[in-house]
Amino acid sequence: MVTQGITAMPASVQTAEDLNSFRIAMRQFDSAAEKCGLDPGLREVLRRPRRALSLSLPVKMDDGSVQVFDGFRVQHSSVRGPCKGGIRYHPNVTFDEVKALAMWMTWKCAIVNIPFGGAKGGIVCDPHKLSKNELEHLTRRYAYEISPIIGPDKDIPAPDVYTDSQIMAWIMDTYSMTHGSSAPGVVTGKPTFLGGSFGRNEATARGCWFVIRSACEVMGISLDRATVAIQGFGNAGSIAAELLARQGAKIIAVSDSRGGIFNRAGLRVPELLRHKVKTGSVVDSPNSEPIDSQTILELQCDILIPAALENQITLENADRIKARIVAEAANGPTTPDADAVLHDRGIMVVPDILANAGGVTVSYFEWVQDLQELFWDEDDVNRRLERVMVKAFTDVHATAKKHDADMRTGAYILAIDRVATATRVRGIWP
């Protein structure tokens, strides 16, 4: 069996697994493109980013010194509409990571069938070490530098890791000031009083909840009795915990960047959320015992939600994953080799490009509302999101069954077909 083969592999082979995000994205694309017989010329077009910008961002710090930060904006595809993708501020951001995330955004938008292509941005920094004034200066400098290639009909940024509605407001203001008129549609994830959408903050987690519900139906799991482990307790992880607990699911373990907690009988989610707000971490929450963040991945449970960073489930630990469903709220938490192991063991992986597509879906709703200058209430947003996510899951599952493939390959085949068809019909200009 594959599982036995993986277990027997020497450590030297295991550690040789390629964890570069862009090469993983390319490998996932190539595998699906081969399976669906994509034309070689189209394959070359779709596997490369349309535009990739690398920036040096000088910023005057509070002490009067000048510090230069590295920044990136990558536009993978605009064949189905304007580019769309978040901006992350993190000390470990790399150009390859941003290129991978931009490609994943293209497939994500195609899967939920919204008229966007993929983009992504990032700045190499630790925002926790910057004052609010320095953070604003850095954001506005970055916004000014990318302003020629963004816009409501070109490329619409959004929040991502360590960025929020305030960051988006600064970007919108900078772009608007340099273009001579207010342009709320240039970004999404804004405060509601500046043209943001109700339901946007919860959208990623709510969308993940909708597809988990559909996956449970396919796998014969009763969600109201399911056990859930969540690695990552930021926006997506914490809200997913709240939504699943309301449904009756038992949240047995969660973790954040400082550590994890466990209670086989179930954590008290409202109490846990209050503790997180009060202390900034889930660590030492009442009625829990400590657990390592990596150990959470290997707990016996019905549903595992990796909601942290990339490359968390690899060849090294794939044979120890015991969940029946892995719902990827984070981007790229499972490597291609680990995917194969999980599939052979009968574990359903709901891939990131489907599981966390609720965020970009409601970003699309926000963009539409901004352009129309007509805004929807939260119930309307959530109803529309549910329809989109349930249909996307159904489409991906049907494609996976048709091609006798895992869910990730099914998702890629569906997305590639939609993007390739648009490219083929539009043609290659000139």
Contents of the next structure:
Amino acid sequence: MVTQGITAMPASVQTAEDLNSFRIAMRQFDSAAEKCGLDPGLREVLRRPRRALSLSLPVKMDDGSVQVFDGFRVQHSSVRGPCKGGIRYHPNVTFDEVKALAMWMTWKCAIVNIPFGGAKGGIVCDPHKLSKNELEHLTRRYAYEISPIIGPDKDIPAPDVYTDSQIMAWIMDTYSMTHGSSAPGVVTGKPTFLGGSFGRNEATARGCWFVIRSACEVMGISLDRATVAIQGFGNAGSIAAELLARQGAKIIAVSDSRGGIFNRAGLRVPELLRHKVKTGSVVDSPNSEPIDSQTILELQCDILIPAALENQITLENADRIKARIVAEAANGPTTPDADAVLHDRGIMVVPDILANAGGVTVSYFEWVQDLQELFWDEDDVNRRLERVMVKAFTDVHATAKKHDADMRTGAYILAIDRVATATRVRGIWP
Ligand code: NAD
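Next block: the form predicted in complex with ligand NAD, after the form predicted alone:
Below is the entire complex, every chain and molecule, led by the chain shown above.
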């Protein structure tokens, strides 16, 4: 059992590797708070969500039956600005997972220094098993239930796993219809013709690519010759593959929920994308051999990008990871125990709260454009994103070095300092 970095955890949790996302988020926070000597009162404030809403969502299904779905919206912090965070539709999403994701959003927004706090939402459902009509009713009911606590200056949802621009359009419409005026600024990740931003769809992957480039410079890896393995081939993973391949990197393996594919000589990404559009999966793509999603994590490569779900790199497989850089496009793919193993083995983990912050950064740009009703072209968005991500990497790397810590701890210390300073100066009301 690895107990490194554990502080203030109940004894029961330390007996085995604990995969509960919220306890992991608190454990990461506690470890960094301890390292930077955070005041105990502020520590108590910052480690809990400000508000957590649990919902029952009845939906009349196409066959006339009624089904009730569980939904959540959690607001971790609004100290630095309105809460911000995506909505996840997944059969296994839990209240604790949403609490963790909301907390990670607070730190993420602070790292890229945008004026938002953190939030997250989720509905326990398998959207692939719902008709478009059922999905719309579920989404609108959820939007209606959370509408008292969301709004352009309160809390601004966005897409996450298995949600997209259509779902954001339904939320924006439901909120607008019940508030009596059109409110594009209530969600981000909308279609561009409804006030969405150019570059938002690619932003998470593009931001990840910018920080991978910086990490490669630090690690002495030449990106145009690097080998890359990617777990998850959705919005974040597939676009990261495209951008890295265009730069000359060799994508040797990718996977999705149905399985993985491998080619040591390099997969042809445009061909993969066409195959996925045609069949819904990367499995059985031409010029590839099958590989399972767990084996992908352990391949000999320069850069590993987990871009699917949480808890993929754990104590069980951390000592078999062979990549030199792990760039966490997904939220929470590495457990704290695994983190310690990777750090000891000299592997640089670019943590989720930095590596995937490009998404929320361009969401912020979208919100700014909506409020101004003045829109930027894609080059403008990408240039601004590059500036933000390169600076965030430099800040996190410098903080990690200063505290003789790994990049995740560096990222946490930077973020906690910014949020704690704002909390201290605002004061505890009343
Ligand atoms: P997505 O729904 O577009 O894609 C998810 C991908 O993961 C799909 O290809 C799916 O098949 C795959 N997947 C699911 N289970 C898998 C498994 N067991 N093994 C391998 N692949 C599996 O979602 P996304 O938006 O790309 O999000 C992926 C991750 O990135 C999530 O952790 C999300 O929170 C994070 N993220 C996304 C954004 C964004 O803007 N999209 C921003 C920040 C963080």
